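In the block that follows, a single chain appears as C-alpha cells, in the form predicted on its own.
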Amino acid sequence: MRWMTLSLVLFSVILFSLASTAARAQGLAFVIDSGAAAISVVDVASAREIRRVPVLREPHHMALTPDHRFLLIGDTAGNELIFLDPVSGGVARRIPMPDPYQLQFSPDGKTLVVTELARNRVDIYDAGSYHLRFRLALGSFPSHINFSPDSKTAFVTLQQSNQLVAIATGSGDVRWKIDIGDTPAGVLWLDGRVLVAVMGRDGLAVVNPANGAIERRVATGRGAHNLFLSPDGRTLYVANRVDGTIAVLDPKTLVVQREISLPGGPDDLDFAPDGKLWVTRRFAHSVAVLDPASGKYEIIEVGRSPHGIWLNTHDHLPRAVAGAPAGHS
C-alpha cells in the first residue's frame, strides 16, 4: 500500500510536471481584464481563451518577480496582490496590499513600486519580503512606474495632478518633481533620457532625468497612452489609445517612421517570439495579434475592459529598463 500510494504520488509530479513542460511550449498569455474582475488566459497557439482566473473586483497591472517564480497581479479594488504561476496560470498565493494599481521591480530586483491610484499614494515596497519601507502622497491619480538603470531612481507619472516625480528608492525623498502636461501615463528609461507618454499633449515628452527639465516633444497621435522598446532594442512603439493607432518610432532619433490603425484603444503590449504584437484593446474587449510588417492583425475577444498583457512564451527577464516593463499598462 505504502508502494502504491508513492507511486501514485511520483506520477502525479511527473504529469504537472509535463504539463508545465507543454505549457511552456505551447505558450499562454495572461490578459487583465479590469472590467471583468478576471484575468483571461489564452493559449498563444490557437490565439484563443482557454479559461479565465477570478479575482476580487478590479485588476490592472501586472510584474513578473525577480526570480521568475510569479506573476504578481494586482487587484486594485480588491485590495489584493495575487501571485500566479506564471507557466500554469495558477493562483499559487495572496497577500494584502492596499490599490495595488500599477507594480514594478527595480532592475536590480530589490525593490518593489506600487501606485495606489485611488488613493493617491506611492508605496515602496521591499522586494524580497513585501515590507513597506515608505509610503509617500505626492499628488493625484499615480499611475506609471519606470526606473534608472541603477536602481536608485523611480520615475511616476501623476495623471491628475500633470506631472511627473522623481523619487530616491532608497530613501524615499523626491528628487524633483514637474509639469509635464495633461494626463501622463506611460514612463520608459531610453538611453539615458526619460520618455513619458502624455495623453493631453498627443505625443512624447522626453526629460532629463538629472533635473526633470524637458527637452523636447515628439507628436505620435492623441491619447498618447503608453509606450514600448522592442526585444532587439531597434524600434519604439507608441500606443495612441484616442486615435487607435500604433506610432512606430525610431528608438535614436525619435522619428515617427509610420502609423499603424488599431481601432477600439490600444493601450499595453507585449512581443511574441514570431515577431508579432499582442495588444490589449481596452474599449473593444478583445487583444489583437498584430502584425507591424503588414500592419494586419487578428482579434481574440477576452472579458471587458482588457489592460495589462504578458506572454510567458520565452524566458521572460523584467524590461524595466531595457524595454518595456512586463504587463505595462
The other form holds:
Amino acid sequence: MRWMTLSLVLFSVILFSLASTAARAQGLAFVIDSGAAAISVVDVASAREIRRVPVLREPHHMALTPDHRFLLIGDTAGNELIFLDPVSGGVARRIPMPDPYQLQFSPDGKTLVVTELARNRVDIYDAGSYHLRFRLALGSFPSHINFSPDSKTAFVTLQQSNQLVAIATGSGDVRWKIDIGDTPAGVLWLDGRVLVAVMGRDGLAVVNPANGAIERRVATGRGAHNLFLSPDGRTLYVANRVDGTIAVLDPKTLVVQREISLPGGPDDLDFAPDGKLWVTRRFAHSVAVLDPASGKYEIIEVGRSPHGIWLNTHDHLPRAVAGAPAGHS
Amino acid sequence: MSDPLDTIAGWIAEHAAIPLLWHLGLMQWEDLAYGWALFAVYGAVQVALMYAICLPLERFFPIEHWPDHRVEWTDMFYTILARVGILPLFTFVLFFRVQAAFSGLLADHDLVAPTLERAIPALFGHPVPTFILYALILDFADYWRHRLSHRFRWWYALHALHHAQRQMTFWSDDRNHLLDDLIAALWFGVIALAIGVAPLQFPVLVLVLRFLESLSHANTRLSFGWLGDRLLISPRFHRAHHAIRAAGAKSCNYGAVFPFWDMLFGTADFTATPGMTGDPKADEALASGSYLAQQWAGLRGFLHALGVMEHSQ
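Let me have the form predicted in complex with its partner chain next, following on from the form predicted on its own.
Following is the full complex, with the preceding chain placed first.
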C-alpha cells in the first residue's frame, strides 16, 4: 500500500513537471514597470505575471547581450545597469552606469550604444568589456537608437532638439544631424532607409541614411511613437501614442493597410510565437496581447507605467523586409 | 489587482494631458505628464480624505467657534495649489533635472549615488519598511528646517505667514510663503539627493503622511492618547506649536509627523491646553489678506528683516 501511494506521488510529480515544462516551453515575457521600480516576469503560456524583480528606481529599456547570456536593464534614476538571466529572470550583477535610458547592441555585437535622456548624452561602449569609448553631447533628450546593418552607423533621435543624428560607431564622429520634426522617438533601419516615428506629428519620416535627406513622410496616426518589423518581415507596426492605435503598414510601400484601436498609451511591443503582439500600455499598467488579424486583445495587468517589453521566445528580430532585393537590408 | 488611482491618473494622462501636450508641441514632456497626473490624482484624494474626515471632527469636536469662515477660503486655495495644482508640476520638472545631474555626475566617475537600499540591501523589494525609514529621515530633516525657520528673523518673516492664521483648520497646512516653500524644496532636495528619495514609488504612503500633516492643523480636540501622542503628531500636539504664545523664536512642538525629535531635543510640550492660534506681531495682511496680499506682505517682511527694504505699515 505504501509503495502504491509512493508511486502515485511520483507519477503526480512527473506529470506536474511535464506540465510545467510545457508551460515554460513558451517562455517568459519581461516587462519593465518604469513607475513601479520593477520588472514584471510574465509566463507567456498562461499570460499571467508570475513575479516581480525589484530594481532601484526607474528602469525603462533593455537589450539582450550578443552572446544571449544576459538581458541588460537600464535603471535611469538608479544609474545602474542590471544583468538579468534571460531564462530565469534572476539578477546576476549590477554595474554603475549614468542614466541608461535606451540601450542597443550593434548587429555585429561589438558596440553598445546607450542614451542618457536626462543628461543629454550618447555613450558608445565596447560591448565586450563595457568600456566607454565615446561620450557625446549632441542635443537634448537623446532617446531611441538603431544601426545600419554593417554596424558602422548608429542613428539616434534627439527628442527635445527635434533632430535625428547619424554617428560613426568606430570614431564617434557625427556623420550628419538633421531637423526631423517635433519630438522624434522610435527609429528603425528598413530596406535601405531610416524610418523615424515623429511623436509631435502624425507619423513617420523616411530618411536617406547616406545624407540625412528626408525623402517623404507617412501619416500613421497622432503621436507615432515606435515602429517594429514583424519576424517574417512582412508587416510593419507603428504604435501611435496619442491616437491610441497600432497602424499596420506594408513595409515595402509604407502604405497603411489598417489601424487597430489600442487605448492606454501603446508603447513598445514584441512578437510572441503564436503571432500575437505583446504591447505595453503606459497609462493602463498592463500589457495587451493583441491578435493583429482580428484586432482583439487580452489584458495582462503588470506594474505602473510599463515601458520596455521582451519575450525570451526568440533571439532576435529580422532586419530585412521579406522579399527585398539583396543589398537593401 | 490594479490601483484605481493609477487608473484615473492614466486616464487623465491619456485623454487630457498627452493630447494637450501634442497640440502645444510639447510632447517631449509626455513621460513627466503621467508622473504629474499621478501626483495630482493622489493630491486630489488627499484633499477629499481631509475633507471627509477632518470636517466632521471640526464640526462636532471643535476647540474654537467662529461666526465667519471666509478667511479659510485662502487656505483652501493654498491647499489646492500645493497638492493638485501647478506646484507639483514645477517640483517634477526641477527635481527631474537636478536629480539626474547630480546622480549622473557621480556615475560618470563610477560612483553610485547614495540610496538607503544600497546601504541596507535587505530593504530591496520591501516598500513599507523602506518608506518608513525614508519618512523618519525626512521628518528629522524637516524638524530642523522648521526649528531654524523660527530661529532666524529673515526666515521667520516668511514663516509668519503660516502662523498668522487665527482660524487654524485642516486647510492651513499648506499656507506658506512661496519663498518659504522654495527653501523647503531645496532643503528636501539636498536630503533627497543624499539618500535617494523616490516618492512616486510609494504614493499611497505619501498620501497617508500628508493626510496626517493636514489633520494636525485641524480645529479639533482630537488627541491620540498618552501613547499615541508620543508616536504620531496629533492636532492637540501641533496646536501648541501654533498657540499665540508660541509664535516666533520661542516655540515648541516643531515636528510634522513624528514627535520623537521634539522629545529628543527638548522642545516637546504635551501639557499645553489647546487654545487660540495666531501671531499677534504679524502684519494683519498675513492673517486676513488675499493670497497675493499675503505673499506680498511676507516678501516685504522678509526684505525688511534683511535690511533691504524700509518697514512700512
